[in-house]
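The data below hold one chain only, encoded as structure tokens and taken in the form predicted on its own.
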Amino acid sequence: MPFLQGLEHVVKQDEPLAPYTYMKIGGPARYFARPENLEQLRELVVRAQNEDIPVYVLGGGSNILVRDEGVDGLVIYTRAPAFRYVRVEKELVTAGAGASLWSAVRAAALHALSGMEVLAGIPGTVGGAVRMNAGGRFGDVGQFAHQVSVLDWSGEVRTLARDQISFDYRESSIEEPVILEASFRLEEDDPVAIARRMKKIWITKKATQPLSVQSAGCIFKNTRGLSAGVLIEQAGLKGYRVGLAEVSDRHANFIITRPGCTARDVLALIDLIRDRVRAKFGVELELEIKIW
């Protein structure tokens, strides 16, 4: 069976990926799919597995740098309504993988459930946040995860309990190609107190991160208990440019992409940052963003 047969209405070929990412750069996907339901998603994954076509799952695009050459594989975009729901039942918040992380955080706060407010201001979707254990100085996703539903390569839906998943710094042990939904167990609290904590976190982020310009999240992981942003700043690289890619002068672990910037510019700046930090501090910076 040809790969696209029967799925032509949900799959495009050579679709530009730049509009779907926070950096707004990068080349096209060989195949770009917008499944409308679980059955279509299952069929795409199984066919790609049978045809030996690499699969990439795209949510908010907030943690991805797409190379200028694009992606030679199948990119599955999980933002259809079927994957964007958020439900609250007692102390559990359950969200589809395509729901924004903010929508889950907000739902928890509106139902006087405490914990997830520490994730306020973190972009992206629930699926991506769980996959990489997104977080910041106030906490991370994994500490609230109760269970995660995934789709495996055979097209079977499996539910992973919390004790079946390891969450480490900006990564999880989930190996299945697609995360479908996640549930978070929270605690009841005073809604005014929750709102106050959320506001404080938002103010801190707005004051210290370049939220109003074109960029992804943090480029590098913190290492050895050291802030990557501080290391980059102390290496004298705040405001440094390669082409139209620039180290943010507000937070040195952010790279700003100006109109006309290419992935090549960003990759060259990443290499320069790594070289300077290695030479000055003997520290090898590890990427937090994913390069496709």
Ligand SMILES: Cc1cc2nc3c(=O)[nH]c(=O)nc-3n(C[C@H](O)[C@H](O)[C@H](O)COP(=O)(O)OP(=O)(O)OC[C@H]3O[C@@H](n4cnc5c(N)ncnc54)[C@H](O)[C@@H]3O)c2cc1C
Contents of the next structure:
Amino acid sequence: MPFLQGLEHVVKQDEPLAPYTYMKIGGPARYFARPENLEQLRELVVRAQNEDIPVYVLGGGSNILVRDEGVDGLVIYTRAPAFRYVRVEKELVTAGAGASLWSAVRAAALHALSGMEVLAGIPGTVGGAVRMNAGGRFGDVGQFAHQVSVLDWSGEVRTLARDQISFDYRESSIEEPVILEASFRLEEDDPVAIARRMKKIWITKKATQPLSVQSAGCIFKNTRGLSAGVLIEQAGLKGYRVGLAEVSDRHANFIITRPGCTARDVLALIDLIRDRVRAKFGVELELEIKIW
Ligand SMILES: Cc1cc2nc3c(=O)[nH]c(=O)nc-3n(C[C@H](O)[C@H](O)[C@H](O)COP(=O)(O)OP(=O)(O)OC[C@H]3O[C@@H](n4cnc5c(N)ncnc54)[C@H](O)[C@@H]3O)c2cc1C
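Could I have the structure of this protein in the form predicted in complex with the ligand, to go alongside the form predicted on its own above?
Complete assembly follows, chain above in first position.
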């Protein structure tokens, strides 16, 4: 069966990816699918697997740098309504992978459930947050993830219990191609105290990160207990530019992409940062963002 047969209404060809990412740069996807339900999603994954077409799952695009050449594969966008629900039952918050992380954080707070407020201010989707074990100095997704439903390469839905997943610094061990849903086990608390903590985290984030300009958050992981941002700053690179990509003045681990910036500019700046930090501190910076 030809790859697109019967799925033409949910798959576009040569769709520019830049508008779907926070950096707003990068080329097109050979195939770009926005499945409307699980059946279509399953069909896409199985057909791509059968035809050896690489699959990339796109959530909010807040942690991705797409190369200027684009992606020679199938990009699956998870933001159709069928994947965007949030439910609260007792102390469990359950959300579809395409729901914004913020909608899950807010639902928890509104139900006087504590834990997820540590994720306030992190952009993107629940699927992306689980995949990346999103978090920060106040905590991360892995601390209260309860179970995660995934779609495997054969099109089967499987449920992974918390103890079947390991969450490490900005990564999880989930190998299946698509995260479908995650539930989080939280604790009852005073809603005023939750709101206060959330506000504090927001204020800290706004004070230390450039949130009003185009970026993909932290480019590098912190390493061996050293802050990547501090290493980059001490290498004298704050404000440094390559083309229209610039090391943020506010937080040196953020690269800001000015209008007209290319992925080539960002990649060249990444190489330069790594070289300078290696030369000055003997530290090899590892990427946190995903390059497609
Ligand atoms: C201004 C700014 C601030 C940020 N602050 C933080 C922070 O404080 N802490 C932090 O951890 N991160 C931060 N980030 C990075 C980013 O927001 C997180 O990594 C976020 O969780 C990514 O979610 P997303 O939906 O945008 O994922 P995407 O960028 O779309 O994808 C990221 C990765 O997850 C995979 N993925 C996405 N959805 C699925 C799915 N359903 N199934 C399988 N794989 C999937 C993608 O394939 C990709 O590998 C920040 C980013 C920005 C722009």
